[in-house]
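Only one chain comes next, encoded as structure tokens, the form predicted on its own.
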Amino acid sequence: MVGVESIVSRDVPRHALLIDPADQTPDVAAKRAIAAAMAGSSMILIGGSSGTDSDNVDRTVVAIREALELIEWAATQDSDAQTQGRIPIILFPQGANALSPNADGITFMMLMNSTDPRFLIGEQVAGASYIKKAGIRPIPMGYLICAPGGKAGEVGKAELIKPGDVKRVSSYAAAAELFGFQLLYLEAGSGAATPVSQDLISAARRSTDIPIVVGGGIRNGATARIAVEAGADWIVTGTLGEEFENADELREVISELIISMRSNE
């Protein structure tokens, strides 16, 4: 099995892409993350906030998977080449009801500003079990819903943290901290007109130690390098794969991206 451990710790910004099972096809879903792959992103995360469950969910890592497994192998074949290893597959599930056993490891995560039991601890409860038994390797993670919110902040009822609530998420940081999480996601959004405020990142970096995942409304190199300056480990982006039916596009322009929040300039 591929290992995550990489996954939390602090080195070099690094860009995940987050595929949809219920936007695309699971053949659509493996091209992209193909050129998610070949651009320098380090994870594919695999969820949505509505739409998916167990069926589409594990045909989609599975085909990932597959897809990703065959262009680690001719890598292998080609004595001039640099092979870098298969990529996380990672879950980042709705909750209990779309998993995959098939899957590297899964966010195992309590949405913290959410005002439903089910998002705190419900689904976590409900799906822990079957996460054990099916040997998925956890990663347990501190998730915040930032304004505008989106779907993810009206299906997980989040009482929204706005740009200028610095001492708000300073605290949720912290408590993340101390719960022992080894992720913590800020979250704007998918598809969100605005990513999380560059405030609100830097005052959660000021808070913990624990690597900062960022996602929501970054659709291009220049948002996400004010994310990384701010203090973000991670730049998550989903709206902007599926935007390209072009795998060759796609690719181009997720390396761009991560040459662009990798930049000192």
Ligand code: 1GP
Second form
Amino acid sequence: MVGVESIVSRDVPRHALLIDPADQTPDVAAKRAIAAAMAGSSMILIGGSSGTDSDNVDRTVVAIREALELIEWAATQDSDAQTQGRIPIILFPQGANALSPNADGITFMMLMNSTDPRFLIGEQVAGASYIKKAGIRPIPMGYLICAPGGKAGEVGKAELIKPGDVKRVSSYAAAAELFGFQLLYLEAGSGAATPVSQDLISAARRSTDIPIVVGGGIRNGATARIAVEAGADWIVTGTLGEEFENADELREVISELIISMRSNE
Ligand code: 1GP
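Having looked at the form predicted on its own, could you now put up the form predicted in complex with the ligand?
Let's see the whole complex now, leading with the same chain.
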């Protein structure tokens, strides 16, 4: 069992690769996950706003897990290689119908600015017994969708947080902490033309000490760095990973992104 405790601790800024099982076969997903792990990513998130179900999610989780276990085993056979252990595979589901017992954990989330009770509590209740029974480690998370919001905003019926709405994001961040959430995810929507604004991230950062995850529209190190400077602990990229068929190229791109988001220049 891979430990997931470090996910909710504040550390150096870390990168997570989001894999959407609706957009790629399990084999391709596994190749991309290996590239990310070798580039220094710290977590694989599995999810999407639509088109995922327990079948494609589970097949994707299993393929990624087997691939990551294989490279970890290979590293233990090489006395020169540095082994950091397998990175965790965490579900980031659209709902209770897209789960897998083979994941290491799940972002058990409330879409806090949804207008639909289904995303505030309904899907969580529908999935809770299964998650407990399967022994998937829950990571309680507040999920906030900011403009433009994309498909996640539409599907989740979110009242989007505008780039300058710092008071609102502060209140949500404080509420997330009081609920006991261990992560706060600021989402601009997959493929967003503009990522979550620096003002929103720093306002959330001032309101809570829980780790902040930022994703949506981040495609390069400079954009990731802006989010980190504002207070992001985790940078999530999804679309970026899907732009590269070649695993070596993807590894290079993610590696550069991680180096620049951690640099102070
Ligand atoms: C979406 O925040 C993630 O949930 C990732 O967004 O696809 O734009 O990287 P991108």
